[in-house]
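The chain that follows stands alone, in the form predicted alone, written as structure tokens.
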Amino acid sequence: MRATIIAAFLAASALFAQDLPRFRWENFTTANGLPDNRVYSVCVDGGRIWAGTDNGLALYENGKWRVFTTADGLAHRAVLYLALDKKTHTLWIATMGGLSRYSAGRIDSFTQLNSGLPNDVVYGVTVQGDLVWVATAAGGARLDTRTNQWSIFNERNTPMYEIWTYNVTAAEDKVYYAVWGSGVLEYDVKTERWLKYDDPDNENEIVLFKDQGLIHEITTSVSYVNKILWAATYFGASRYDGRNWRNFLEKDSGLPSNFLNQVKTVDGTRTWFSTDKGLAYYDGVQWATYRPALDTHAPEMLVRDAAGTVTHVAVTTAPAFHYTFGIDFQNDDIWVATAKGLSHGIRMKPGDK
């Protein structure tokens, strides 16, 4: 009777497991190729996968890597942040010395010395049809391509009290920063006004009133999809509908961990978080964490589903360390930046093994 139940409670845990996305995983480093096996930033243009690590901006192309340096104009040797114009094919390249345009082969740079670029360390970058924003360590900027006339956003006219800018997102409709210590700033394209979105309780180490706003002010990462947004910070995760907050920490949610480098969601619902204890992913019901296991360092995947059990898939592949710090997509496949390297996730068919 016994063997009766496990056997049926793991073949549940099968089929459980098919409906969230599982992968074959193949990780790239300095062995393969990479500047840096310190890997920032990933972007997706195709077939092409452009990689920024702490020591130059790398891309993949039909099986090989080039590697673009400060001699190839780059503005500085760490590459913090990619973002693509998917209708030019222009990458915009945040460093921590500039603001770099990677074009029809050329690199071109941009600083506080040649441009309105407010500050030289650029923590994140978006485009917005002929719009680039760009988030700094002295507040964000906006610039048009078309005029090539800048705009600088910080506490003399948003109702940010920090200017640390960390990161930026833009839909048609809104932009969102998240600001390092200010919470997140929203601006209304129609209206040209900026709100600002804070932690009620005003508390950094523990979350007071859950659910009532966002999880904590110490924001690194937002993601606006379908008039969704998600807030990723230090100390867990806030998504917004305009309307009513939804928290999730490590607690009582499948986070592996509180302290959040990158959202990116997909529709609103489907959603990806990268952590200092490894990738996860949220449908709305179910979460799966990607990761080599903290302890023994083996290929590990865990899904927790809606109840709070959480079972251990097999599998035999992880990304190249548990500590990420952002994705992009590539059809149903996934480009994973670690602190040890490039995963790419080759998503699997039901019955793959």
Given for the second form:
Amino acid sequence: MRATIIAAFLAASALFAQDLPRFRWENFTTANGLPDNRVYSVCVDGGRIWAGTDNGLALYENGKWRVFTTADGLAHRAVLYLALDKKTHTLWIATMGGLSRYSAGRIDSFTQLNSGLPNDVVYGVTVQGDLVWVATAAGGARLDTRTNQWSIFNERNTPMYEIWTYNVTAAEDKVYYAVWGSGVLEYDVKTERWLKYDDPDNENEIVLFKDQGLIHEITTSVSYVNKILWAATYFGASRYDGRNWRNFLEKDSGLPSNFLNQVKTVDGTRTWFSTDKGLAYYDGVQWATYRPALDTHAPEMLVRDAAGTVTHVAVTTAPAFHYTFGIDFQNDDIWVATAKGLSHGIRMKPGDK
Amino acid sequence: MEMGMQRQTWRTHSCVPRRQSCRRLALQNEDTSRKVSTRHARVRAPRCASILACLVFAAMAAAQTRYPSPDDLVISPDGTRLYAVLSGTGEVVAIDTAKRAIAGRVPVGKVPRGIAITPDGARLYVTNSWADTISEIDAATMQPLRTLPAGFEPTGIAFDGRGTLYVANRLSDDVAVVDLASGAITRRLISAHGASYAAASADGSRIYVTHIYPMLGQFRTPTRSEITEIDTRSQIVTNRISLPDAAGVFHVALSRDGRLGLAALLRPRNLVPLAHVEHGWAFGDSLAVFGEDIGGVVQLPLDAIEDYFSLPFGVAIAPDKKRAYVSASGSNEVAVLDLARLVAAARSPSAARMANDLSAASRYVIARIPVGRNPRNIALSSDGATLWVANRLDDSISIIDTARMAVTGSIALGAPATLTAERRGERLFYSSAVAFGNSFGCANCHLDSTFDGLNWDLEPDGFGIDIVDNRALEDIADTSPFKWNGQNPDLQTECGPRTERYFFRSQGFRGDDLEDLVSYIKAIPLRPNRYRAPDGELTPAQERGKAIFLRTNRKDGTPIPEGSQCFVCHSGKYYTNQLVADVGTGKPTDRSPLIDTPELTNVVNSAPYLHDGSAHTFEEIWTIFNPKDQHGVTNDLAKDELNDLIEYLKTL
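Swap state to the form predicted together with the partner chain from the form predicted alone:
Starting with the chain above, the whole complex follows.
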């Protein structure tokens, strides 16, 4: 009888969540060859996986990890963010000690001493054609790889009043910076003008004007696809379509936490969030959270429907840890950087158990 | 506008008044014999009017004298045509290989250097290194078709056989991928420093790119270069073949089966005092041998004891893979290599130790064939029977019968009948005959009349004393004094008898030779600046940087001492006051902290910086080596302001 009930529950929950991605999770740690379990970032390059860890850069290829350290030319052991130039397959590496560039086995590093980089603490990087945009602790910067010209963006030439830029994303028309403590900064490629988006209730942590602007000034990540901007903060997430803002909080959405480290949208609607309490997904209606349960550490998948009903979906695997830093996609699969290892979510087909 | 500027540069190259050389030139127009001209020069009281007329005529003649200077070669697939790039006259000539005569010519862009041909022989592609373009030419009619874009100073070029060109850009340190259908650059691939030569594998699946400057490593550590390997299907760099201890790397060639590659290279001994030339401690003239046949890469010497194979440059591999050929552009010869023996040496357990072994080459070099002056690239006929050699400073092509291993003919490319002093000097500059054992010449360090990206320990003053960065030679005629300590008041002193003691250990330049050499060096033109707009207008960042360069007050309003104002020392047309100064960059190993104020024209191209090359980048000059604001007041600048200053310096 008990078995029948469990089977029925499993079948029902699987049916319920069939529209939401389900994964079989494979986790990598130092036991598998990672140089460190604290993985800040992950970047997919076809069949190759790059992981930025607290103790070096790691490349997973043909079932093996290869580690790059400062001895190989890496600017610093702590690799915070990764960006791939999809044309040349050059990897740009944001570290705590400068910006590094990997190309076919060679690492070159740019620092505040040997280049026009404004600061060695590099939190974010993205590629826009021949331009590389960088987020540092002393402002944003742009490297024109054709002329090697560095341009710095700070409080003197943009509306930012904090210069602690934390993340950057770029498309053909716009570049967005998440400025930690100074909202979101927008650069219009055509007009070369900067615009600033702030929390309408300033730094107040009580949301006074929901959906009237950015949720909070302490932004950590931005993602811009199909002219939709997503911003992650330590106090919730925001979506902006160029006209309207919509905010998402733990209390009124499926976000497992308001403390967000990264947001990465697939198409402007389907969007992933790395939080301190699990990996979250939003498909425009429903939410899902993937994590080891906070109490029992057992694999857990939570689904929240449009009505706000939360359901547990039975799963047998979970990401390596609930504290997640970074996300990238590999076709239908997902890779997640966590504080206790790197996780590969292998997409399950409907009916898979 | 750019064309006009260019012409001006060339005029400067050819006819800047120089008393000595013009006098001799004038006399040479009457008789090209050196002896006669020298004898005439000694006439004490010639009639003034005649002298003046001669001088004017000579100056005009010199202004119009352009030597063909063949550089790169390619053979049509059917073997009926040889195409030669003439870098001096800016042309490509087609040579009928049967008649051994010029069959056509077409003008291309400024200072062309590299050439590639399509597999059907229908199209030629030529890099115009001073125009940053590629000329597309109809090979049958020798008519120009299109001008395609490239990077900064495109030099080597290779075609993948399908529709894409790969262009090695020397000054932008990258490889431009040019799609022939659209005529556009579709991507730029990161190379090493000074990407200059490129070759495709026979099936077009791989492109190999070499670099004439070493990569910038730690100060006073062994040099390193690489061969950049590109997969043409994915159009990305897939491998970087590391070349430790190598600096300048020149042409590269692949065997027809793609399993063996050869690249000509220099191994400089710049970390020890240049006092052991006779022991082989100046340069190693070598080959990088790589590929599946080797299972990696090794470097094997081409030198013999007291008989160096100076400045190896062009490379060709026979279709049957039995022999390879390498030109030596300093010692004016072509080496014939037995490939089976070369591969055996490369695969031997002792291969790694062979790189500096002056007896090793005898194992695989089976002949050294004298050719014309400054042989550059070589091209082998498809049957391997004939080797063509571009003799740049003889304006000719040598024809080698590979079976006989002998030159059997030569094709003149239409050089002017007279030899100018500059041309004679250029021949001296590129010749290694002046040095002990033919081991090296001026051009070993001043590659293609520029620099080598190295710092040297030149004088026999002990290890590590007075380390000096190699300086570029463009447009330096009026920038005396010379040498980093400013002790040589003119180029005659800099390049004269002292070179015997400090450089060549055999002989120095004297008398007429010295005057010719100086004439040539003074005539080396300034390359186009890639960062300055053709109309001279500065970008906003460059304007801001200029204001910093010209400022007389710190940001807080306090005056900057005159000696610390950028434009005071770096003043005038060449941005030098031609004085020495202590700007705090001297090292404990320098005998004097007084350093010559260098000219800044095209300084952007000549990293590393400072007198000893200890600053790899512009930024390091001020972020590391200017802690007390002695080398200009810069410590009050924010990083973006320093970036602006650098953007301005790039335009000088």
